[in-house]
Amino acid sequence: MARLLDYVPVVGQPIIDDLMLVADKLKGKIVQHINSTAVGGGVAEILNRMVPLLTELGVDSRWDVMKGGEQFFWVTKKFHNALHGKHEEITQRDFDIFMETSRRSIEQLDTYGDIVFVHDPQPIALINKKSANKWIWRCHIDISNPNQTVWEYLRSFVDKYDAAVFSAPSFSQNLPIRQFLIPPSIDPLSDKNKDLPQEIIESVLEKYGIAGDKPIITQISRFDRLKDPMGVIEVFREVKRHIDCQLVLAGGTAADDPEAIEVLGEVREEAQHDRDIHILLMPQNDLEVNALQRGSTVIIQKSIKEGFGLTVTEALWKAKPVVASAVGGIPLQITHKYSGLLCHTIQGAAFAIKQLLNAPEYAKKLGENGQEHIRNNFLLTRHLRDYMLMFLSLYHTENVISFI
């Protein structure tokens, strides 16, 4: 794990005393975070940087993981989907399943921090634990335009809570209580993230049967419907019929996403018959999804719904031209044009990547003008300070809004 000190040279020494400044403000209290999955996902993988972290800065910071069964999951996934606006059927028996969870979460649960901060709508009822402590609701997904049965249900939860935090303006609701605007981040000091010699990357592309002699398209993610990867094939197919290209779809599982598989299985069988489109499950290697990302000559991101998009962040640090959709937190990273391509459709996907592939010197343009972004606004060290000034301000009466 990296150390305080290491990121100075990325960030610089301002950055890094300032965290130490607002830091000893916090001295004596306990963060718990709790979220559903220890592996898996954008929240463990930021929880996974963050706590150590905080931890060396001197704010006892500590990361608790709830239990829960297939069937649970199964609910919270549905939940994850309605929240995005997808249709999804919701009986009772799904607000039953989650609240036999959630009542052994209760009591099993210890909820001992001056701050408890939890993470997404799985574990959003141990709210019913509240004591004097302070309670924090993180929302990670885009509920711009969620069902309204499901976004009610959690709302009664999210209600008792202290605060609330969203990742982007448009996903804040009305509610009776404070929220905070803040994106997540990446850690530039990760295996994902991390400079890479040349020949790691040649090998992980010679492992996988990736050629080095043709343009490689590239969308990392988890095998989830809401990131469209059968739509990334059609758009794969577009631009194939005008340039020889090759695709690759990466990503791994999560533990409270029973559904991946399922999808999985789809993508493979539409797959099966294109030896230029390479189809990898890759749980928790980080390094080889770095080599991936900076081996490849464009990286798509084609979500339907997305809460911010932390794959798109990881390219656009790695200084690659990034094609991705005009959805969720995408276009807080990317401008159109100058940070990367927006697209709305298949066929713009497709467009842009034709373009990017037959301009290398605009292409590289755009690589660097999104990594310069990443660096000024969606590392974590930015994180850090916004988290721990939105810790200071529950223990202030003044209507704090937002750290952006």
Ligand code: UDP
Contents of the next structure:
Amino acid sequence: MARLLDYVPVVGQPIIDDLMLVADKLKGKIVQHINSTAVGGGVAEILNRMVPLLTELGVDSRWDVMKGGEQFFWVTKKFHNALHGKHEEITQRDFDIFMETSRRSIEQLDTYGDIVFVHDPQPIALINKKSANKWIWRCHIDISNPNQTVWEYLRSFVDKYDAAVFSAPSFSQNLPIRQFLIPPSIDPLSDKNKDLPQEIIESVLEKYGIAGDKPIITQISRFDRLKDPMGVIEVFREVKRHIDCQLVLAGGTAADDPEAIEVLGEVREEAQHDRDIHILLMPQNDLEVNALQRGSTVIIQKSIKEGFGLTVTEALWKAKPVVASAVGGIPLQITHKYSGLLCHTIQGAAFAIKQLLNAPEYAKKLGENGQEHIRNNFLLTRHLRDYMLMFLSLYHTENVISFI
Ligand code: UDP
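Give me the form predicted in complex with ligand UDP now, not the form predicted on its own.
In what comes next, the whole complex appears, and the chain from above leads the way.
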């Protein structure tokens, strides 16, 4: 695993010096992260790297995973969809299931941190355990247009925190507590993002039966309706009418996402007679995801809602041309026609992909611009600094609105 000094060639010594300076002020404090899955999805992805690096910086940082049963995760998945604005029937029984598991966690989970950093709605009710320590709620999802019943319910917990963190300006809410705008990040040195030799890229493509002789369009995402895998297939079919190409839909499941198997089944059925569509149910394998992203001609992310879209960050970091929906945190990463192409419809996405496949020089330029944008804004080192400054600010009483 990369050490702090390994980042110097990527971001420069001054950035690392800054991190050490800020970390020094946090010595003696325990930062405890809590989420609901150790693998799968963006939150686990970030914590896997954030926690060891904070520790190396001398900030005692730990990560606990809240336990929840199948019923609980069905309810929280409904909450997740409803917060994204999707219509969901939420019943009193759903709220009861949510509180029952939450109560059990309140009893069982030790919230020993000086700073307790709670990620997403699943563990939100742990706040009822708050004592004199500082509590932060980190919202990773797009709540620009939430279902009000669910949001008002969760808000009653959010209001008790010391601060809330959102990824994009449009997600901020009217709250009586401090709000911080801190977008997520990727680790440039992780297996998911580090440079790879061409042989490894080719061997992974070969392993999955993906031919190298025609363009590869790829979406890597959990099988979730909000990632619109069926829409991606429609886009692909439209592109394919004009240009011979293949589609890779690669994704895993997450422990806290019970809907994934159902969505995967629908996608498989839709794609079953098309030899150019590769549906890959991937185990958590960062090197393979890296190789697939690098081996693709165009990366698509056709989400209907998106908290931030780390898959977009990962693709841009690899200087890939990206076509992505203009939703959630994606426009923070892609400036249309400069660092990628934004789309709003199936037709728009298909048009953008055709444009990139027909103009490789243009595609290359967009990818290079994207990579620079990620280097300057969305690497782990920036994220670490923002979090540490936020932790420090909790011990100051002035009313801070945001950093970025
Ligand atoms: N990911 C993965 N394997 C998969 C699907 C996704 O490793 O099969 C990773 C992906 O590379 C990214 C993260 O999971 O790092 C997904 O984060 P994103 O913000 O795109 O979406 P989320 O799943 O959090 O909604």
